[in-house]
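First, one chain by itself: the form predicted on its own, in structure tokens.
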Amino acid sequence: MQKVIVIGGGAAGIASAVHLARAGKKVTILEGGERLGRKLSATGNGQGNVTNLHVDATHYFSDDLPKVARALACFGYRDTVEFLESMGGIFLPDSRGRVYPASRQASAVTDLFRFELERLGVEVYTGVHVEEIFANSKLRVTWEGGSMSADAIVLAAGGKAAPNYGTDGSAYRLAEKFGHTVTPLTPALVQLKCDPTLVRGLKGIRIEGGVCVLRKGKLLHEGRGDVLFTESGISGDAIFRASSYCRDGDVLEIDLLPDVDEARLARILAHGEGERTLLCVLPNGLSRFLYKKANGDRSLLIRLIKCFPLPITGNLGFVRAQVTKGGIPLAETDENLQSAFCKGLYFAGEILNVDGECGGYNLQWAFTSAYLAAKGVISC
């Protein structure tokens, strides 16, 4: 019997194991933390975010676009949806094409994965930091106090980003060992920073409002959702998506009502007196910052509206990060993710250069990077 070894119990390695243990293989997974599944857990919030209906090659960042475009082809969300619901459950979308468990709790799908690796007979060891991948006759990993063989190897022990759920970027060493590079590394799906003055008297205040990234006066990104104000910027979904494309010195412009064109709102502000101005337009707090911003001037009271500028001077870094931006080339995989350097060696998930936008993405591509490795091991 084939033996495999999944090194990572995220999503993308228990989805591998799954995959694998139903078609016969024996498999082990290997766990650097004390259970499996803890950046799954809290996806979404703690709602479970799985996937989203508008999964495509556009939603992601990579070296290798039309190798994603193909991946996804191969397994996309309805395979991804009717992988999980094989397990148990019932996934739903909601009116933004986020596809979540019926109940919206991320710690009972990997309750699911936990009990199908448990009828599958898949072991698993917790704790163990892998060292060093040999290639020899057999593969070989070894780790403190010990090591295993295995024909395959699935390498999905995670990028660099939230290293309290144990992702701390050392796994891209047992890669760059075989002669693998690791593309720059940089926290996305992140908070963003600005010059805390700016935003002062605003925290947790929060609306619905759309985003634009600028670069130079060039627009690089534009989108709407959840806009949260904190102390030092911003965050919120919306957010999280525009960090993927925003660095140091751009400019974030945040249209605060969305909804109502400039004409109509210079109509409603002509009713009101002083602060009372904004009455029922926006959150009392904002209103007053923006009414003291303006002067009274309600001109300038409309363009801060419609466009409220925010210079980026950073994010909040890997610890805050929900994913990784770079990692492992897809050019230095084959079509199955296969190391092109070392036979039997696999990869999936944040550790390869692929990471996408908020919202259900970037665990899509851990489901189906996990499928096309578990292929490629299969067919082997």
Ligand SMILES: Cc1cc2nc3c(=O)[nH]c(=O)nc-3n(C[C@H](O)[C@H](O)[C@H](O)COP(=O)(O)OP(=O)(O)OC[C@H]3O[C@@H](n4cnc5c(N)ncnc54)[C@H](O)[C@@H]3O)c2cc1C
Second form
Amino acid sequence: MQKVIVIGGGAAGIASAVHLARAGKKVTILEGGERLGRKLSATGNGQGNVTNLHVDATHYFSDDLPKVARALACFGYRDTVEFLESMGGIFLPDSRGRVYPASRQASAVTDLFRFELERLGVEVYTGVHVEEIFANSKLRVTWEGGSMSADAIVLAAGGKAAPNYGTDGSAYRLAEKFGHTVTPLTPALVQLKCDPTLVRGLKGIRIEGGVCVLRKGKLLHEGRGDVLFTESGISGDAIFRASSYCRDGDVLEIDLLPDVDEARLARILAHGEGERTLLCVLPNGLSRFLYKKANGDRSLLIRLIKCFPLPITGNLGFVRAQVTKGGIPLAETDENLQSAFCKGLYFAGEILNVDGECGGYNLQWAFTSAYLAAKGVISC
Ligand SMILES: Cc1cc2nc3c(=O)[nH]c(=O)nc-3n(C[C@H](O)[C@H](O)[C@H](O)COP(=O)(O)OP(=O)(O)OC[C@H]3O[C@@H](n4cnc5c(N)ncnc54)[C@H](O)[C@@H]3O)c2cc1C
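Could you please show the structure of the form predicted together with the named molecule, as a counterpart to the form predicted on its own just displayed?
Full complex below, order starting with the chain above.
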């Protein structure tokens, strides 16, 4: 029987292990941490936003978007929902197309995988941090005090973001040894920083806002969603999405009241009673902050509400980022994500140079790439 080692017990690793074991392969997962799916259990603020009804390649960044599109055509959001439900769960979309387990518990998704892996007899070793891969007549992996051989390997050891979940970027080295390159790595889906004095007093205020990213006046991205003011900057899903397009020196312009156009706002403010009117329009702390900043200038107040400018000075880095932008180029893999340099070595998940927007797109990539890698192993 063909033996397969899966390196990494995150979303991509455990999903590929399920596909492989269902196809009758003898599968072993080697996970460096103490538990499978630790990051998966923390996703979506603990609610597990596993995919999105609007999945297509336009929501991704990669060196090879046509390949991402072909991959998603093979295994898209419907396949993900079907796959997860085949293990016993129920998954439902919210009004923005984000798909969650009905229980809204990400840990329940990890449990589905754990039970299925157990049922299929997949061997799981935790606390095993793979240090090297060797390719001779067979493939072999080594770790401190141990080694194991296999006919195929799925390298699903994640990227560099969120190192407290076991992903510090050290896994790229396992592939570089075979001649793979790694594109520049930057944190993505991450809180943005600005001059703290610009948001002083706003910490904790959350609104639904429109967000534009501008570089030297040129519009790079426009989105809408949760905006949360923090001590040193700005967070929320609209900001995470914007962070994929944004670098230091860019300016965010936030529409703090996206459902009310400027003319209507001007009418409301002209007929209302100054600060009291504003208190009915925006959260208290934000109203007071803006009113004070406008200092009696109504047109400035309207500009601040519809186009609140925040020059970006950085982000909170890999430690706080949800995903890694960059990785092993898709161009160095075949259609089933097999290494162009090492036969039998497949990649899945965030280790590849594919990252998605906020909203379930990254887990969808983990599941899509897991399916493709498993399909590649199964068909050879
Ligand atoms: C807080 C947070 C919330 C998120 N929320 C969402 C969300 O709601 N929706 C969404 O789509 N995406 C979300 N993401 C992103 C998503 O979780 C990741 O893109 C996805 O989990 C990547 O899956 P992966 O299997 O490729 O990598 P990971 O899940 O990172 O798994 C990689 C695993 O490999 C192990 N490993 C690393 N090196 C080795 C080694 N040498 N040997 C053995 N094991 C090793 C690690 O310990 C880790 O368990 C979130 C991320 C974070 C951090």
